[in-house]
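A lone chain, given as structure tokens: the form predicted on its own.
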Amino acid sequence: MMDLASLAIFREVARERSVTRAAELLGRVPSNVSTRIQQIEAEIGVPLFQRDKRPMELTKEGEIYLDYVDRILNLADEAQQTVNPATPAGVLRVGSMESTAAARLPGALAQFSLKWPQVTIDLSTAPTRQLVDALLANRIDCALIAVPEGEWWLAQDELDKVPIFREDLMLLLPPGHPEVQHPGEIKPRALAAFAPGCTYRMLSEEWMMGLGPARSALRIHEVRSYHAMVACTAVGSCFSILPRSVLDLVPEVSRFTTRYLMRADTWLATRPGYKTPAFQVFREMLLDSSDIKGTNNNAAE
């Protein structure tokens, strides 16, 4: 029968995508991962690698399987920490809106490192809807969203939530643009914008049916970062909406044209009951470095 142990190589193994080079990070010898990796196949009845592919890469049935070895670990993981809380340690992982990452948690992950070093940081990035479905499947411990409210696809009680951040959306438009106070005197017909699941496009999405029938014109040019967009906007190919929070590290912001659009508010999201150790004092560093005061837990802006 199959231990965590060895859920725990198969997952190093298919992260890895290599035997040698999860041996070495769980600190064995390569035959012995190897035996592993056989003796679950051979259990299932499967194989979860193809083995004719290098580096390794998992078969369609491997995949399906590392998504519950994921969820299997993570849970024995919160249960160990949950059942024995004298002090926060083992691994939180953290999820994020890219903006977030970049611009709100730098600083706090420092202080939070510092503070408590036996917690282990695991930090992802993905936008909104993909941020609740991995926090829902159990492969992230919490999540830094942004949900407006009445949005159909999240129930009121699926999650727990708290208010962190309170972000200017701001509008980028192209240097020597001339200043716009409606949608239909944008001169780009694209709007670059991440994958669809982010809040932040949606919203976008919502101000431009200002531009009335003109909208169906407008291209979504889909990028993976704020790099990207801003560079799309300087080119004069496209316009975007982003933080304010993030137009704030980009270098001669002030040769572009901005203009505030609206706020959305950035808010961390678990699991209704997890309240592991790790995680308590993770909420409790960000509710301190909030600038949203005196906001309930769950409520709607």
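Owing to the predicted nature of the structure, the values given are computational and were not obtained by experimental measurement. Residue numbers count along the first chain shown, from 1. So that the term is clear: the rigid core is the largest set of C-alpha atoms that superpose within 1.5 Å between two forms. First, how it differs from the form predicted together with the DNA.
- Shown in the overlay between the two forms, fitted on the rigid core, is a CA shift at P47 of 2 Å or greater.
- Annotation for Y65: C-alpha shift of 2 angstroms or more between the two forms, rigid core superposed.
- Annotation: Cα of G236 displaced by less than 2 Å between the two forms, core superposition.
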Second form
There are 2 protein chains.
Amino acid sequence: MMDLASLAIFREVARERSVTRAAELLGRVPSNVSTRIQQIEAEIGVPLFQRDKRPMELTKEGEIYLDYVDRILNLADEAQQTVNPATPAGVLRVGSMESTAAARLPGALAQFSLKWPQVTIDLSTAPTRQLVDALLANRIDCALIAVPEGEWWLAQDELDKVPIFREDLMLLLPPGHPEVQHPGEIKPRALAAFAPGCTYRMLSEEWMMGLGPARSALRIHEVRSYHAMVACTAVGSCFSILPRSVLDLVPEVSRFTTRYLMRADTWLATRPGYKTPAFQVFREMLLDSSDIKGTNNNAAE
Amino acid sequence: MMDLASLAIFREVARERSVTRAAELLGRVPSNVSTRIQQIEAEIGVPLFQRDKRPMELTKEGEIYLDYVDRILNLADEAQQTVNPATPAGVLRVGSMESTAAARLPGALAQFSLKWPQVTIDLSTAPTRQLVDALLANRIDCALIAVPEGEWWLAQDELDKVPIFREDLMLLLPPGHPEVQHPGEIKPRALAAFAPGCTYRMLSEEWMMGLGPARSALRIHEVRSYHAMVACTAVGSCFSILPRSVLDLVPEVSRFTTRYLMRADTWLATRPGYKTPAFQVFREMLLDSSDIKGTNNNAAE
DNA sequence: GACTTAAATTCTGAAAAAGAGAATACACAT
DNA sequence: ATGTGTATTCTCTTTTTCAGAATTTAAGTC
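Same protein, the form predicted together with the DNA this time rather than the form predicted on its own?
Every chain and every other molecule in the complex is listed next, the one we just looked at coming first.
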């Protein structure tokens, strides 16, 4: 019958599109990997790869099967971790906003991988909205997201959440720009921001709208990184809004004109009930490096 | 590494609480089953059974692990079926209302198991509400439920649905009871009905309330089967509301007073995207034995 | 279109694991 | 205590997995 090892082999080959590379990564010999794939194909009765293409390509069925295999292997990993909490180990799939990944995670993650070398952290970044989707679709295990205070477009108990970082959202204006009190006084025509789904962008847009009725047509220049965002602002063509913790990383911030806007805390969210030891130590680690130390974070216990 | 066969063995032993019986059911020898269990325990590092109890009992970790194993094996089965639609096979977990199971399924299922002996049908019954929960929690694969026309407490696209049976909801009054036009004219004090979550019960209550304002305190006698419901009504202490198809099964119905109330169609629902060949032939079979033949049932194709 | 190259597959013998069946240990009953 | 039905251990046989060499195959190069 089917072996989880075979499924892991299939997953690796599918990812690498190569028997040889997969074999190296798995510490096996190519002939072995090749046969295991063929065994799976024989068992399910469907070819998984197109052998007549040289960078090996998955067949349509292969794609579907890979999706199932991913879910099965994640479940198996989670089962192992949940049932034997003695040793945090395995994979923890972390999703994070760009800002948190830039300003908060590097230190914490370095520390974490030293203390828990058995845990592999799989980090990906995306805007808050997409992170929530990924979480609910089981593509990641936990996410660092910005929850706008008060209103919240996700049902109350659809996710477990703990506040982790207190962030001040700052207005960043080009160097030499005069201080402003109202959105209307901002000179650059466009806001540099991330793709839709980003909570900060949403908050920024609200602030612009709410206070400056004249500024009804807010232009948005979409960027893919904070470096790009700051660069655009430095040049004077845009202004931007970003957390103070990221601002602190910008060399020579003092040349820019900045202004405090609002609070926007970062939360650590999971699917309800997800509680592997790897995740628990990860959460502890984040709370330790946090400025909101030990507030209401025992609700989930 | 872990073998799906091992997981299936563990599941069987956990179900049967016996190595010997599990071995028989799986066509294996007990020593083999015993060792596979021990291999799993060695791999996950946690004992799954309490060996000092004689009907073997799962440990706490065993319970948790069993839950994961169930999900993993169901996924694997679904993967196999989805990816190779050639041969409908494997397990199809069907949930049904009591009424449908009584009046509609026996014939259809008998026919089905003759035509598709490779498919094992796992039938359970529950009220509509609970069936929907079970479906979303992945405890069953499809469900035969009553969707009240118009209003519907489930989000539009949370489930895929097809109408299967046209049901007439009938009022059943004790033998000799005079014909009624309004709820107020009903003599028995109590309605015999299933547990809350039953759509028919909900519709019944609405009908009673909507038309008879005097009858504000409707007493409900909860029953667990239609036989009990009919028996209570025969005795004269209750009245009841049930689909005509079930009524047709009652011996000597003609002695009772009956009256048509409303339509309440039965739908076949699945999680969105669930489409194994076993399910597809099951759906075809139901549609064939249905009175709503081939209406709007190609939306899901 | 032949040649090169890198990669997948097939073939083979050695090593490891799983299986059956008999013997043993164990929990619960009387 | 002693018997009975189960689970486990032990031993041997069969099956499967694995590594390494040989072979085939797909794509790029002259």
